[in-house]
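Let's start with one chain on its own, the form predicted alone, as structure tokens.
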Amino acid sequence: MKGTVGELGEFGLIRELTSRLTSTPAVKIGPGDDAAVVTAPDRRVVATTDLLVEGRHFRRDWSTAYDVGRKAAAQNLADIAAMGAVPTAVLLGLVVPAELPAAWPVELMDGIRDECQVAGAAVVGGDVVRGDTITVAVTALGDLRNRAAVTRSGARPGDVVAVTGWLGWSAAGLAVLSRGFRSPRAFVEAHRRPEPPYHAGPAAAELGATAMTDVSDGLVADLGHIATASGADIDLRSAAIDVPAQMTDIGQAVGVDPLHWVLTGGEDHAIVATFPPDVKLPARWRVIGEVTTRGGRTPQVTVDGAPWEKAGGWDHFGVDA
């Protein structure tokens, strides 16, 4: 497509976009109305929302408009999943500059649409309006299937730690990329666009689930969520948890330990959750620690028995923020 945003004009640009979506039975009304109607059988609406700023959660130099639309889409997709429920709808907020090339925006909706294919989802409906820093906000909803939601706070002495997903793939792919490097690919293709199990959510609220979160912020960070509204510690088995051979690589490279990626690195997306200590897990599960007794005043999360004393986990209003 040629031309840029500000050519095309708003309701030029709303028609390319809504143009390229798909759309599922659970969608009654989508784009065109003044609000889309989306099925909700089981009576309750799962929602959540999340912001990507260009510079702040994306580089136009390290990923396409189609890698932005994949992780923003999968990153809200994601914590659906992580409720135990199912994806059903998104909806879109952008804004661009008026210089920004038409291509852009267009290619950033072919990707939350794919990305919503493979959640099962649609997107219905959005804005757009112009601005000086492109900033993608995306809302997800979902269902929950007649089924509990998993909250964090639902983790008991005793429970087992179980992960399914990447950790640490992103984290190493950044760091590459930080480097001015483009491979390995695998990891720098899992900062663009990560892969959450969107399944698991669902498959571990039926098996009995009793905390559960994706992992956006770091392994460590995001189990001392569970932590804090459990009132339970969790500590974790470092020898339970997978670092590929090549991650170990890049971090001999870079001059970091790989575990400090897998434990603090964020937007891989995997889904954590406490279960029962006699559930019988598929194996895509790997059981990597224990929930246990609180023995001190705040919860805590340690790796085998002692406090993570590195530095980790995201917080958007921290100093290296």
Contents of the next structure:
There are 2 protein chains.
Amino acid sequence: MKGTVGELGEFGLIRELTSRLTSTPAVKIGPGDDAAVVTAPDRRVVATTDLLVEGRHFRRDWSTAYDVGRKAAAQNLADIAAMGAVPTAVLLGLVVPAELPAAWPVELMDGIRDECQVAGAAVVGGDVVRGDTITVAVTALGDLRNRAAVTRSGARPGDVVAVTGWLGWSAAGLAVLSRGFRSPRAFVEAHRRPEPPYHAGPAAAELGATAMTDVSDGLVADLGHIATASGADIDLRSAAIDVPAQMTDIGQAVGVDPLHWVLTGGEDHAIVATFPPDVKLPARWRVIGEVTTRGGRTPQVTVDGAPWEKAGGWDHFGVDA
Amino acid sequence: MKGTVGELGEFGLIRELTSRLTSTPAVKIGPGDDAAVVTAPDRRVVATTDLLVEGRHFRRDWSTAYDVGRKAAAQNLADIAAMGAVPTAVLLGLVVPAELPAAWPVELMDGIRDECQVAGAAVVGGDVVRGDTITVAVTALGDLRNRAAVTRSGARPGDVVAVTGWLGWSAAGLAVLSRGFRSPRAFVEAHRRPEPPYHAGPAAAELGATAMTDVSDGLVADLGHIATASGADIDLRSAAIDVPAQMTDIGQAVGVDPLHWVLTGGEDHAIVATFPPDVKLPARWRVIGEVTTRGGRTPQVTVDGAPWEKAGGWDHFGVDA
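Hand over the structure of the form predicted in complex with a further copy of the same chain; the form predicted alone is what we had up.
Next comes the full complex, and the chain you just saw is listed first.
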């Protein structure tokens, strides 16, 4: 793929992007018309949208276009899974500078397509426009398969809190990258390309999850959303939360408590849910705490009974990461 | 609404935006969770996405935030209608600079909400992130109500070509604005806030439309998409195409053939469709041409039998408008 986006032109680029896509039986009408048509077998569709902006959510010197595509798709597909739904389709809105090498959006599309395939979905449409800052807007759709959606508001006192997937790996990888290193590779890779446990969302719904979310802002912050929506307090047991030895090593090297990454690092898109206390969870779920009481005016998340004091979560308008 | 987006913060802004929304019976779960849930009564969902970038698709000195919101929603809702579907829901992805007055995104949201109400839809979710350039990414969903989708590919020789809605008004308004004028107001308003005939899309499907699209790139260009997808040539009769007297006046004032605006101006989101020759069309549809022959290798759109020579359509990577 030679030349720039401007040389290829809007329609040339769209042709190039759509030619790389694959389809699924859920796609009734794919890219190329005014809109796509996707099946919604149980008469409902789950829908979510997220944006990635260059310089804020990714850097071209830290991530390949392919990785940005994987990540952009992953964070939306994880939102679908966190409702208990199976992802079906993705739409892509893309802002690209005319002088950008055409290979960049093409590899981005490959990444989005491949991540969609991991989750069982397909890219069904999009829009490409010119602008100064690369911006990737992904919308994902999903199918609840006749189950009720698992929202953030159903956690009840006595429920256990359980998590599956990676925690703090992306944050540790970002810490490594931002100090100019490229290794340990596992953490850098985790930052570049999260691996959300998509299957775990619908599985948790089937197991009777009372509330669920994916960890995009950080475990404490995202459980805070569940606490607030459910009107209940949540207490985590630090002893139940694994901190990988290698993460401890990085923490020592860069002077950060690795538990901080695990508790506040977003972007790994682990799935955290609350379940009735008698739930039998599959092996890859870890019970890390419980819903303690009906919350007061400001339901809160504590760790070993105390507030987690260090900076929590991620506010896109706050200080830069 | 005082202060900037940065002062309000991400969660403060999201609270402010979502507090202004209204809902409909189609919305099962609205904003505030990982994803929304919307009904899809006939087991299919229609989906489309479009981006607007400041400086390219709108200017803050030419359009209010409210108008940008109306327009951003309208162009997506029109895509849904052009499939023959009824819009149900919209998701908003928004990039805003921290120093932007908070009133701007709030008024944008009001515009999106109000345009959704015109079309019968509701805003069900979104994402707000910080960035240097205001970017508005809208995704719209729709319901085909048990009808087949009307694509661009079904036009057959002998079909009539008919259009409903406004043509060239936005382009004439843009010409006025770009020369530093603010009137005639009707055209400036049309540029700021298109009025797509949403109802006409499902109505055309019901009338047996064989192909359909909304006019977003210009009449000749968008019919070109139908010609290409259908493998058929299309001929328009200029005598059948209304050029409003006031548009002729503007054309004379700025030295542009007003028919050029009508044939190549996008963004009014008129709906153009092909129908079997015996169709009985409601009064507000105008028959403007016909599908002539099975096209050759490069199906084309002609006007009075000849190619429309002047610049057609709109390539986002081409010369600036």
